[in-house]
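Just the one chain here, the form predicted on its own, laid out as structure tokens.
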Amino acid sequence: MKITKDYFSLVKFKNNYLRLFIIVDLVNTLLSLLIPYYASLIIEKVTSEFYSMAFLFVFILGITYLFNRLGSYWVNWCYANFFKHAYVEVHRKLVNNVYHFDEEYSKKMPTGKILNSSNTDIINIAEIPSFIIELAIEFIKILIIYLVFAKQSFLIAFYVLIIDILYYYYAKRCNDKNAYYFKKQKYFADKLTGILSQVLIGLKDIKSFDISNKLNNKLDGYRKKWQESYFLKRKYYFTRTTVVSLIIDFGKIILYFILIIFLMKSQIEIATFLLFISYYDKTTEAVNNIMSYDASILEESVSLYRINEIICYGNSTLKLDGKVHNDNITGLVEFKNVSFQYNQTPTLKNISFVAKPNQITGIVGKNGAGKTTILNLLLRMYKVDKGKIFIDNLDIYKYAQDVYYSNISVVNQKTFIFNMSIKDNLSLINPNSKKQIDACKRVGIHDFIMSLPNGYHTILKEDAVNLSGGQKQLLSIARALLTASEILLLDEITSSLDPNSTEHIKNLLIDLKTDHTIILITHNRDLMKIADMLIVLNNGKIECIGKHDDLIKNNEVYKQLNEIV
């Protein structure tokens, strides 16, 4: 019942196919109970030499088989139509929650788990409603068979019940162990997938440092643990289907002895003998089906709760969506007495500054000084502990999400470009072709794009490896311009660029500040020189504020930074 509730909390999609599946499956299961009944009637009529009636029941049995098979086809057709829609809903819900992850997700939510859950886990939960419904129907079926037994012989009914309970008890223990080791198997599979995804990203470093053997040693450790978990899972599965099933087999042998004695004493007829054996097979088949469905439900519930963990993590991260829809923003940014700590460690300590429109505001300092935290707070990834952050004199947390993120854009040190065409990458922001070309012309990458064989329709490889570092940054800036944002946040965008690319970026920033507020984190001396204002951070505090020429003369911390760069 808990798994059912949790499944439908996740999969809120319900339609007539699922309702139809339940009705048809129940009717079809009840219809299957008539098969041994008609078979016993055929035997009875043949032994009594009522051949015309025997032929009639053979015909009825044939019709029953036909409708039973057609019913089975309809059952599967209905369920397939239900789940094809449910899969899409769950996948959409999972990915939408991933969009809300904060920057610390990898510490709590391994990448391998997310990747595996987005595909195999969603497929694994496909049959949960089917198995639960089938399990419930098997219980109904077995109760009906017990009533048939009890009507004929209470002693036989009680005997069969004891056999089924014994089998259920030991089979259930195997199922629980099977599910436990399946969960461990999934855990180690996540580790393997996570490391492989990192290997694909870091292939160059792996080759240059020649560390593939050491990585393989680490992978071998997880492979071995996966092997152990898999074997133990399978061990409990085949223990249930072989050793524990001997309870059913020997139960049938004993039942044969009992029924033969009844037959010898003329207490039952041959047709009843056959009916008892047939219904014993039906009860044991039903109990075995119940345990098979139970094992499958427990296994699939592992995937269900893995998906729920990801979704719950996405729901638990900070979601800030105010109610102000004013889109007439000029781009005046102000930090007022802002303090923030991460994991009990103070990161920013009572900082205040103003970044004005049509200016470049540079934020500089040693690693760990709190520079990136300022950008993260502006992106509303965290909420300040003390103080206020304003844009155009309004608290940033009061802006509606659509308005806020249409007015503030970020270009990171390691920009990400999707494995699709240049045009498709830009169309994710704005599909207008003219605006795309204008943005690319402004940043100075249009001519390069047009020199490519397919121009804007050129497919970029993963991580855009067919572009240089400078070209990726320019494309990323063009993408940011397509948002029509008033505020541009730039995080170390020249850190891995050659001098020519850096010079181009410098000139571009001078142009962009004419209609943007630019807040720039940098260690590059040339970019520091063009900043209209520099904020020097030291251990989470503002050391000084001013222009490059003044600070280089008057501030020792800033002098040291320039010596480092």
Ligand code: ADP
The other form holds:
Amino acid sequence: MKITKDYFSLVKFKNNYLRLFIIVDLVNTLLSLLIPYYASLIIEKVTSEFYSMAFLFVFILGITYLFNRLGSYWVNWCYANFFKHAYVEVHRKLVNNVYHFDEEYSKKMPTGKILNSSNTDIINIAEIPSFIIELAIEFIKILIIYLVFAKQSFLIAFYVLIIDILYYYYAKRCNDKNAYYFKKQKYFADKLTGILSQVLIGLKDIKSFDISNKLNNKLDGYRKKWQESYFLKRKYYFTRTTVVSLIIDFGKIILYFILIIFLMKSQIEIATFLLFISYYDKTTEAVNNIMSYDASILEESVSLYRINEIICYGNSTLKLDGKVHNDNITGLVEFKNVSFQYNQTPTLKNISFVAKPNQITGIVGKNGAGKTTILNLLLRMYKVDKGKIFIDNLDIYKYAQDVYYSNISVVNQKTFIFNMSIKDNLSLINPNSKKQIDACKRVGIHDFIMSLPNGYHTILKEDAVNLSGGQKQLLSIARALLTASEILLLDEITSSLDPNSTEHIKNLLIDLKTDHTIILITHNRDLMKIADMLIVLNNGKIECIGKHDDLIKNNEVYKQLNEIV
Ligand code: ADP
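Next up, the form predicted in complex with the ligand. The previous block was the form predicted on its own.
Zooming out: every chain and molecule, the one shown earlier first.
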């Protein structure tokens, strides 16, 4: 019951196919119960030489087979139609929740688990309603068979019940163990997928450091654990289907003995003998099916709860979203006594500054000083512990999501570009071709794009590895400009560029500040020089604020920074 409830709280989608599936499956199963009944009638009529009746029942049996098979076809057709919608719904839900993950997700939600769940787990769980319904039908079926038995012979029915309960007891123990090891197997499969996804990202480093053997040792550790879990899972499965099934086999042997004795004493007829054996087979088949469905449902519930964990994590992450939809933002940014810490140690201490529109505000400081954290807070990745951040004098957490992110854009040192064409990458932000070309012209990458054989339709490799560092940064800036954001956050965008590209970006920033608020993290002296205001961070505190020319004369920390760069 709990699994059904949890399943339908995840898969809200219910359509007529599922309802039809339940009805047709039920009718069809009842129909299949008639088959041994007609078969025994045929034998009875043949042995008592009522051949015309025997022919009639052969005909009826043929019709029953036909309807039974057609019913099965229809059952599968209905279920496949339900399944395809359910898969899409759960996949969409899972990915939508992944979009809400915070920066810390990998600590609790390993990448391998997300990748595996988005694929195999969703396929697994789509079968849950089918198996639950099948299981319920098998219960009904077995109940009917017991009633028929009890009517014919209470003692034999009772005997069969004891055999079935014995089988059920041991089979259930196997199923529980099977599910336990299945969960473990998935856990190690997640580890393997997680490492593999990192291998793909770090292929270049793996080759240059020649560390594939070391990585393989790590993978081998998980592979071994996977093997153990898989084997134990499989062992409990085949123990049930072989050793535990002996209970059913020997139950039948004993039943043969009993029935032959009854036959010898003429207490039953041959037709009843066959009917009893046939019903014994039907009950054991039903109880066997129940245990198979139980094993599948248990395994699939492992998948169901794995998906639920991912979705719950997405739901539980901090949603720093407000209700203000005012889109007329000028881009005035203010930090007022802001303090923040990730873990135990304070990262930012009492930070206050104002970044004005049409100005370049530079944030400088040694590595670890807290520069990126300022941008993270501004992007609402975390909530400040103390103080407030304002944009246009309104607390940033009060802005609605869409308004907020259409007014603030970031270009990172390692910006991400999708494995799509240049046009498709830009279209994710704004599909207007003219605006895309204007943005590329403004940042100065249009001519380069047009020189490519396929122009804007050139497919970029994942993370744009087929572009140079400078071209990639210019494309990222063009992408940011397409948002029409007032505020541009630029995090060390020139750190891997040559002097020519840096000079180009410098001139570009001077142009961009005419209609933007620019907040720039940099270690580059030329960019520091063009900043209208520099905030020097030292150990999470503001050391001083001023222009390059003043700071270089008066501030030791800033002087040291300039010596390093
Ligand atoms: P900067 O950009 O000036 O190099 P950061 O803002 O990235 O510095 O980091 C400031 C401090 O916060 C560093 O000591 C860093 O280790 C720590 N830090 C950064 N991000 C995290 C995080 N997600 N979890 C915990 N600590 C972090």
